[in-house]
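For reference, the chain that follows is the form predicted on its own, supplied as structure tokens.
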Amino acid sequence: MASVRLLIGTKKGAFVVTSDGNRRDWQIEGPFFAGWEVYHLAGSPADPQRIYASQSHAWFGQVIQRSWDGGKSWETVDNTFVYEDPVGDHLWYDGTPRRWEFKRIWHFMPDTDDPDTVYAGGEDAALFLTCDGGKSWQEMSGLRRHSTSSQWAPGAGGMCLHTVLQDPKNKQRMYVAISAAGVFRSQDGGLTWHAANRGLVSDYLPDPRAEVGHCVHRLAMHPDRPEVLYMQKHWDVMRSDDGGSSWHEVSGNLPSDFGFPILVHPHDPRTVYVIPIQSDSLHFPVDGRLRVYRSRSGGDEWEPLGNGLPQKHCYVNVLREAMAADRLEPCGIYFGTTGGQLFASADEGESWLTIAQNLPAILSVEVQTLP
């Protein structure tokens, strides 16, 4: 029988939950680096016990773990993330030269068939790549060259690359997020980007309908709809049929369309998840009922998936990276909020049990499906 291995990054250390195929009986191990935040955990495809880890402290630094035993031991790899020309060309909006800090590692892609090849997404916004396992990362500095990169600028968290798309069907076409600078997709597998941000409209900007400057929160898509993209963006949920050459609002019938993460079912890609929270500035479930929304019609509609979570008193919050499925029949859906409380179904959100309750503060929630 198959089994489920969830990846799980918290403000104070990672933690490593199994289960078999029915998904009712949990374990959990961790934490690992407790005390740091451990921004995402990734499992590699190609090799399901190799796991990457970022963990950012704020006395020092950011570290970049590996496992090569699904989580029970760890090892320090190379923390080397050099921008290339920090300074470059570009200016503050005062006019004073531009220089990027890297800060942390927020995001790991590993590709799909090589174990040793990882892209990672930082702060400020910058995309590497280790093709060696970790031992060392080079910059892909055709997205920070950009002629628009002057005016990308920090979102709340700051300026995050904190989402990394690859399309199944042609790996040298790929999708980035950054906030808040909007969508860029590169068609030479990352040596160039363009904005891909047509139809988008912030009414914060000074343009609403500016080529950057909008603050996508996620982006997902399925593998065998690549060119079907949806995105959870700082109000509005948007979904894109042309590979992100344009944007049309799918918001629907959502009691909110602000919030964070966006999932795709594994198996039906025309549904969608998402979980509303009040506004931008009230980061809780709308009314204090933390419901998930799912659309099975690619968001045209939407209903509410509550059975078995809070529906009272609710003021926890989901952040971008903390929601996952795994590839059972029916899948299993999984998140975990700022509460550090980690629910899961097994039927596909029709209903929920609480596999934990008092972890902390839950950055990342990944998913393993093992054979």
Contents of the next structure:
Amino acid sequence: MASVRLLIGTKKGAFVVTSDGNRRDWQIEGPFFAGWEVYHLAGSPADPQRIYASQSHAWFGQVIQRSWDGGKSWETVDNTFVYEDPVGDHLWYDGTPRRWEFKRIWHFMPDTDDPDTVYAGGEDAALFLTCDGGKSWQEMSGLRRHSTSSQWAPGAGGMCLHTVLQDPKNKQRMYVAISAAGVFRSQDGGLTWHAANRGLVSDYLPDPRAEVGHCVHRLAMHPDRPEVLYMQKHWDVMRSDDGGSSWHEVSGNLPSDFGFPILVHPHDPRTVYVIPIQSDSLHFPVDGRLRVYRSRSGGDEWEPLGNGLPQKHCYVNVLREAMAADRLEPCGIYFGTTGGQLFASADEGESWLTIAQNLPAILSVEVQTLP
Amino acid sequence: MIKAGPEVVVPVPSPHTLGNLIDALEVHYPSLRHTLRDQEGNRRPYIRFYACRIDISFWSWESGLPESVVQGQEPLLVVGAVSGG
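Here we have the form predicted on its own; I need the corresponding form predicted in complex with the partner chain.
Below, the chain from earlier opens the complete complex, with every other chain and molecule after it.
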């Protein structure tokens, strides 16, 4: 029988959570790296026993961990992340120039074919690549060479590169998203990049339709339809049908179009999930009711899914990296909250159970579907 | 009670400076790289170095270590922040 392994990153360590394919009984292992922030863990699609973890701490910096046995044991690798010269400046919160400075890795994207190859998105925003299983990392500096990079500015969480996507049909085509710069697309495997923000409207910018400066919270792609991209922006849920060349809004009947994660159903490219949050200054579910919203039509028309989720007095947040889906049939949906709750649905979101309710604040949720 | 980490002994090449000692520590324990010093080589604010009952955190990396540390009679203490976590 197939099984499911969840990789949970939290403010105070990582947890590995497993179940068989029934997804009713769960075992929780951890915390690993207790006391440290774990922004993300990701398994290699080519070898699921290979897992990479980003462990960081405001006092001690970044530590990269890897496991070759599915998360049972871990080893440190290398922690050197160097920005290529000239390092240059970006904008700080107050609008003044500030030199790029490495803080942490937010996101891993292991290659689909080679378990030693991993892309990593960093703060301050940059894309790094390892081809030796994390022993060494090189910046793919073409991204920061973009003509607008001196205008990029941090979102509230820092100037993070939080999403890396690769077109499985054409691996030369890649996308990254930076908060708060926007989306960038490469057609040459990450050597050069172009802004891909046409159609985004951000009223907090002097020019709401500017080339860059948009606070994109998350992108999602289905491998069968890689030209279709979904976006949860600071405000607005957006879709592109042309590989990021243009975007249009699909917020439709959502009670709020502010939120962080966005997820595509693993078996249906037109089914999308978001978790509406009250507003940019009120990071909790609308009306204190925690509900996932699902669209079966690629957006615009959304239905609430709250069966089993707290429907009153719920004032947690769900962060951008904290929702994922398994590949079973029917698929399972998982998300974690800043209140330490981990929720699972084994029926595509129709009903939910609570796997854990007292973990540290959850930063990331990844799923591995194991044979 | 504060728990101290393990005491380790590492060979330090000459000259016996603070910087060479931390370099040697990182060679033997690569996972410490960039945790005591940031990506640009500066001491992280929440890390202190003590030796012979004095705070040598503000010494330059080129500073020579106290002779009793060089002789192995006194440890160099790497002290992390003792709050939070």
